[in-house]
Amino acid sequence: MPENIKTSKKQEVFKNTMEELFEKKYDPIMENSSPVIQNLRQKAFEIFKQNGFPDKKTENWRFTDLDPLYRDDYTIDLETKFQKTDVNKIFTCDVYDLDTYCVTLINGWFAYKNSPLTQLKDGTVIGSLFKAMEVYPEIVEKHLGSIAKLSEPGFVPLNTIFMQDGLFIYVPDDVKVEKPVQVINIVDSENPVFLQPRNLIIAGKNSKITLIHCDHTLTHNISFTNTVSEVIVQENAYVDHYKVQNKGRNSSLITSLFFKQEKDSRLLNNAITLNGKFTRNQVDLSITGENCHADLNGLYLVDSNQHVDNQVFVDHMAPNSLSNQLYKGILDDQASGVFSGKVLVRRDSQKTQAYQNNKNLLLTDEAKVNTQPFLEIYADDVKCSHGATVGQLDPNAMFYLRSRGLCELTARQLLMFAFADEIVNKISIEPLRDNISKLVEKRLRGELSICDQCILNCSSREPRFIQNFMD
């Protein structure tokens, strides 16, 4: 039987399984949802039934094989509720001088010691989305599902159907959150597990917040995480967002990250992918107001038979704004990668500046990457450019370093680190930047495993504990 028929059959079976699960678990899924959220789930279900999952005929998925993700032995927990636990007894931090508010998600559910929602002195609310639906229904109902695109096939509507818990952050107008919020998303299961956390972050007018979002697994078991996040950046707000992915080699991760920028706002997004069998990062940015600035950066380091897929879409819907994309990848062994970046400049978005660049290093003849930078421009007074490179290490640079007495291995590592360092240096938090720099160096030497957490440390060493404001 041809491979495409096999894939189509597995998709059909998995789609039917998801539909049957929703119908079977309809009451527990809906019981804690308001009528607004219930309607959102039902709408997503109807779209999912009609569109199903994407396949290689779908433009944004044609270089990514989803077939290995469709399994019939996943554990899907829809009734656990958020977890009360002392996370300081589980996780420690070896990033010294990193002072953060720390929150933890375990298998998609919010973990806390005393309360699932905490209000800081400045009025910022951080905690469980499940609990926020109950305590702050007017905020959640206004924003949840407002920018996530349900019309696309597959994983965003699926997450909307089954979303139960995740992270909720609300920053009031004129508030500058004094410390970064560090979100540690942990997968820890003895069985194959399918998780669908949902995150909602609202940065009010004239506010500022820094987020560090880390994805990790604590076991080598099979897991599939389908995360959807919506980040509303209101007028003159500033959001600094870092995503660090150090997953196990049996872990699959799809993250759909939707941003909306309003007038005079600023956004920095930086995604660092260090490990994971299958990783897909979708960044969807809508610039709806004038004088916005957006920097979207990414670094992916993959080897063995790992696959990473970065999809970036920037929609310039208003004039006088700037967006800049820079993604870099280093691929070794039989690893594969995808970069698809699209910039849409609408007819009335004059004076737009949009730049897009993707650079890749292939260390073997078997490694491969498909890169597709793309501009769609309907305004005539703009400055836009795009480019992509795929190549190997510069032989002239190698010769120069070798002539100075360096061995071939050291010379290769220095050139790779210099290539990656441009992205790492865009991290504005100095302790985090130094730590990520060390992790990248270890990764390029082949020494980094999932036990070397970027923020966590599960070894017998005794670094200081994370300051968990849920105490």
Contents of the next structure:
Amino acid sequence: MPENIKTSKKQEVFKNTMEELFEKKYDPIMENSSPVIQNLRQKAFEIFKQNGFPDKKTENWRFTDLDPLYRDDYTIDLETKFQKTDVNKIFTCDVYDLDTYCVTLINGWFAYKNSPLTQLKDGTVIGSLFKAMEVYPEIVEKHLGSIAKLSEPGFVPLNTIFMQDGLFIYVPDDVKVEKPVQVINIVDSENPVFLQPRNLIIAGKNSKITLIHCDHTLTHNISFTNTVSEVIVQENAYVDHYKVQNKGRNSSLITSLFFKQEKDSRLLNNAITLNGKFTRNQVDLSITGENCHADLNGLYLVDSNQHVDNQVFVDHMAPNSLSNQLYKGILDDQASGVFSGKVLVRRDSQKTQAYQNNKNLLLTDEAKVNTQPFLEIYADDVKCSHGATVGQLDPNAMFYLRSRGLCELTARQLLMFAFADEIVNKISIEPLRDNISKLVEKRLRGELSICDQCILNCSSREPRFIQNFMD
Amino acid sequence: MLKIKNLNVSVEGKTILKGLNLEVNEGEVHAIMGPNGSGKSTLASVIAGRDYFTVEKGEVTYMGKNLLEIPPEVRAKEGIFLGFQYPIEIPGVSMTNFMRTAINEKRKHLGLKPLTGADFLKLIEEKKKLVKIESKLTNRSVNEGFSGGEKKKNEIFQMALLEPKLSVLDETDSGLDIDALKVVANGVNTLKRKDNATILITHYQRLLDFIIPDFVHVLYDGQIVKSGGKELALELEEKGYNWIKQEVQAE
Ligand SMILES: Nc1ncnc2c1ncn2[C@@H]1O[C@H](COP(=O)(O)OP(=O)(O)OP(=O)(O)O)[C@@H](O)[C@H]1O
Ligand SMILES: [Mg+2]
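Alt. form predicted together with its partner chain, vs. the form predicted alone above:
Time for the whole complex; same chain goes first.
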């Protein structure tokens, strides 16, 4: 795309299609929404109409080519509603050593066996957002859209206009959810699909929850998923959040993940991207109270012509909190990557500690990465640092290993694994860490296939495609 | 075992080794001494197979094979070991995992079955005692955060595990306290057999009190300019290198 053209033709067409779709489907979309949600959609629509999609001149989007995403043949399903499906018919998950509450989204719609909303004994509610809008309107209305920024160009407003279903979790005050909640996003479609799941997670005061988000594709058909998640971490709550992406070569993902931390809370976020034609992960954290602690980690392993883009924004709105970002990537072949990390420390946020680091390994001359760590500090009594490195495997280390009898390939894999392991080691749940560690090792050995996608040893009952992406 | 003839080696266009000759036979211990920058580590690296050095001329045979054609990992598996002057730190790669892989690669090369976990642990324990290295080191990442002396000890530990035929120890004695020096010397002496050989690169005669060399060579400006018995080391200790430089220049 020539630099001087602001908006591409495809983008314009796609924008028009979206606007027309909203107008055409106005009634069914609005029919199921409460007035508050109707207003939210309407507002998002106005903003979208005005701002449209980001282009090559938009800050933080300059290195990412969106044109391939703007297709005219997507199926967009606004009607299915959450569905009663025997998920096991199309997909089974054999959990060996990690016991979880496992739920599934199929093409963005919550899938269930018995009920679209489950209340655990401890009071925690897990289920369909669509259903939650009906059953818990006051909770949903209070939080939905409360931290997702409509000012973000394009995809957050677009999701807000059309959002139908997704995951809803409400953890009441003082409840420590015993088992991790695992969410599997399954894309299963014969046609190109455009999906916009919306997730809302509320962790009440003094609560604790672990959430594992896995992205799974059952087919090699073209899909574009634009997810928006809002995670509200209330006073003294602890949220441990994982995102594991291992998507096919025709899958594109844009994930906008918004966190809000209230005072004394703790957040651990890990974004692990093992494969994916196009992946953009945005993490936006607002620290609104004192004494918060946030660790934002990321690992991306891409090859062939895959593109991965990580955007992290941390807004220190209150004093005395700590945020720590560490993102590491290994890029092979012609893969490309972007890391953009920004920390904003506001004027009154004294005693903030904010650290940011991005390290990249480029395995070929053609692989490239664009890294921009960035601090914007208005308080004077803070401890902040940032750094970025882009390098090759250390030839001295390579020689050292080879001089002991390790062949070049083994030496390379050992060093790559060591590089990635720093992130894997930060995973706090042991069985999960072991599983991800194995998965990363497999990935680096070039042996990861679609059947291994799920971190919890999931397997498709009838694998329609068994294909090694590393070919 | 090792025959080096008229070896000329350059790096980045600069010639470092200038017609070096050396022959090492089974059962022998050779000490190589020489001023800083004379090319001792370069020689060691070329034997181990470091690729940024260019061999301009000459030949190196090991066990009758042209060593220069063999990739470094195969040399290792055929029994060559380099104790690095500056051992590399490799964060994230565990010492035990590394050594287990190395030993099993070698065994595979020799047509042996891989060691079981239990046998490997037994071997580790045995060699740890030999070189008096602590578990706190062997349980860590390769050389990460090791002190200078600990790194050198770790080289000997690896040598003990891999049981090489030809060890080239590049200043393994530098930076060791006297007890560690004895441990290292004891390691080398214990591992010494009729059918293996050692090349010790050192600046200090002190090491040679503990490991008695059969030959002492002086490497100066890319050549071995003088060879002798262990008395040569004493003479060098006493008089330095100037007299050798003068001898060379007089020629
Ligand atoms: N990678 C390199 N690039 C450029 N020059 C090099 C390189 N390696 C070695 N040299 C040069 O080659 C010469 C010989 O170096 P070498 O390390 O072999 O010396 P040495 O005899 O081991 O010295 P020392 O006693 O200080 O360890 C030196 O002048 C050194 O600067
Ligand atoms: Mg040297």
